[in-house]
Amino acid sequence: MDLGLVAQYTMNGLMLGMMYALVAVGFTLFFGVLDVIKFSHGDVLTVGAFTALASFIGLQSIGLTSDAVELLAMLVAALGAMALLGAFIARAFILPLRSAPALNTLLITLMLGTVLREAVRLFYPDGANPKPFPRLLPADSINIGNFNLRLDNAILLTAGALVIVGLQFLLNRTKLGLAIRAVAQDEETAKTMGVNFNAIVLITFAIGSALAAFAGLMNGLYYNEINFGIGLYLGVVGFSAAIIGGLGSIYGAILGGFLFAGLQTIGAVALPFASAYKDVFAFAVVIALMAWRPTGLIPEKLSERV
């Protein structure tokens, strides 16, 4: 194969890699902080990807037609509302239940998810066919043989990586990391140390809500398209990369959906019927790994949760 083609692919996956990472990464973080699987967390990326639709076409609407302003806009309000209701979720429908059998959050979380991604289908208008995403960053592309560089999946790439980056300094080098590394490890010392547990997993939620908004951002932006169903599908291979990386750690969230990315693009690549079943293979070999190790890639040590 040529390598210009082999470059194209590699950057296709990572594109799709960083996007399953964010949304790997905040299952990651609600497991560390609560030992819960918040199924719900998809859908939010849903709801977080409409929101900056609809900022996008507010500012259209009143007359504002500066790329860089309507990005900047369509990211605040997106990451912005997105851990306003991660929070809310949080403190509405997880802390109660934090007594209840794990069975009860894991249903609450799954019918929410059905409840947010019903409600951008029948309340937004036309919410029931895909939506055109708008094209803000530039065009441009370097041609190197058979492999095109975009300039648009350069900055979303870049960006995308800032933000875990960020992310792993907001955890290992602040004092709200610190306070969220102790909640994972142990919440009745944490308590004794005078950490305020409920504000801590606030927190975290909101943390976690708004990476799933910033990935449906970068997924609109790649695709320049939405559904009411994108968040059903990333949240499904989101919470697969964060298994298979080993559930409770940062890193083997970023791997595994680095992971799931990579085997996508080698069932699309290599499979002699076509990439239609490029899903089936990932998923496939995901199952086998977790047979072969159950507690995933990078398995989960209590001392270093999160």
Second form
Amino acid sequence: MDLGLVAQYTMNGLMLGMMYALVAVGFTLFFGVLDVIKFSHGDVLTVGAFTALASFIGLQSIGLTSDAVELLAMLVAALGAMALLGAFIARAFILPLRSAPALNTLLITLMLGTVLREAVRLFYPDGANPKPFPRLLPADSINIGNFNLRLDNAILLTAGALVIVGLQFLLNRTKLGLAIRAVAQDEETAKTMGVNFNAIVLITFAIGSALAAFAGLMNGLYYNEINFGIGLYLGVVGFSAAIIGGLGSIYGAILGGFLFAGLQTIGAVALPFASAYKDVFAFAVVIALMAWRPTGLIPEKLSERV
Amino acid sequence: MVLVTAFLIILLRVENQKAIIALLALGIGAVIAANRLGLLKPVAHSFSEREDALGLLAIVATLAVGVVFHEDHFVLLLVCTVVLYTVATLGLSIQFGYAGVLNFAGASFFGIGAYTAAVLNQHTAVPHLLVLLIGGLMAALIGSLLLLPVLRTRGHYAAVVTIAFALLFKTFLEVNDVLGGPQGLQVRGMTILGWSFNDNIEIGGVELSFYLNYFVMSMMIMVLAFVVVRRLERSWIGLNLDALRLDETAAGCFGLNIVRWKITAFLLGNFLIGVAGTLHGMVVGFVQPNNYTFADSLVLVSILLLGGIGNPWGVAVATVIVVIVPEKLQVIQEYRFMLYAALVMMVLLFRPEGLLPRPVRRYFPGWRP
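Now that the form predicted alone has been shown, please provide the structure of the form predicted in complex with its partner chain.
Then the entire complex follows, led off by the chain already shown.
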């Protein structure tokens, strides 16, 4: 195979992987602080993408046309709104169910996701059909052989990488990060040390949801189209990625995201049958991986009380 | 019981939207009022005392519904769907409620049954009663591919296995041309000993809907499934499964074979779901991937949760609510999934046990804790 094509596929895989990783990191964050899975994460992403689109249309209607300003406004609107939504979800649905069985939390967030998704479908004007997403990044491209590097893709990829590095910095170098890690490690002790538990939980959910909104925006800018179902798909993929990486480990989530994207790319390119089977292949490998490593590739430390 | 049946019949007969809303409000009001007046407790008590009688009454009531609507195709189809969904959720209830094995791919196994019916009825001459059995076995067989990951994973990790399977299954159906792709397949109706189920029956000049055949058939299956599940729950197997769900490690320590019981519960549940799906495929006469999505699996789970996990009666009641109400209230057709989801959230927040929680196991008739 031609080297240029390989580079092209790698680039596509990296783009997908970055989006999956961003979603998966959210799952890991929530699981870290509260030991719960927030299944509505993917649909928060949808709502975030639609918020961005709505704010774009709003800006257009008041006559703003500068790409950079619009992009910035969309980013701020989507991230801010989703951070609030995430904190609200944690406050209203997840904290009250802390003592309930894990199945209940799983179900309530699954159902909440359905409510969000259906709300977008039914109440956003003409929400059931795919919506065009504005092209706001410069679309110049560099051709090297068969490899076509588009500038907007490169920008998105860099932005995604920066966000993940920023999150790392936040978690490992700041006081807030220390508090988050403390709560994740041991809630009781963290409380004794004077960490405001509820506030930290809410902040973590806000950060995770803002990450989802960022992924949604990235998805919109990459495909130039969004629909109400992207969240369900990206959510499930992100969840699978977080799980195959191993819950509770940020690196696991990132690894899982890129792994899943890699599987899809391989499924589309290298398998003998039609590329339509790429998802079937990827999910089959996920199931097989779960059978092989039941707690993910980078397992969290579990102890069985026997 | 008679009141409830009459209520159901009226509800099914009425077409006017406003009247339906009024009726539903009346029903909800009546239940709340009865609860306030303390009427529900003695009724529930006498039901649990004489469960066989309750079962007979329920069968009679359903048959009465069938007789009243003997020529109304749509209503009978609806009732068939309710009955078969109940069977499927009974299967899920074995998995979730007794053994604690998560399965978020209920609709997929339902679909496997329906697709089996489509393929077998079209290309082979397998007797159609056998097809039912084969449909169930197929669901169990394909489910057994998931056994290893299901057995090895727990909690959230287990959920991802079945969710991935549900997505895999739907994508597979959509891209697979042999199985009709997104358009789906026609399913031939059921024929037993040359008696075609798809012909209308005529007895003494009274025209009966052909759905009545399916209705009787699904009732028989439901009664069978109900008896099996109830017996299972009461037997030592049910005890083992309960122990397994409550604390796997402890159950293992006391010498229960965890693997064996998990496999039993998972496969038996899938078998029931598959049988229900097979018959449903034949009733509807048509299968397509869009009927068996992850969202539909969630609807099945929400029925289970609404009814009260592990209580077969609760499941039956919840199926009636979840299937019939949106069909009758065309206003909410569009908002169906959203309302289910909101309903389940309310139940989880305010009544986490479901509408009819599973009663405590009883060893001595008449003994009150």
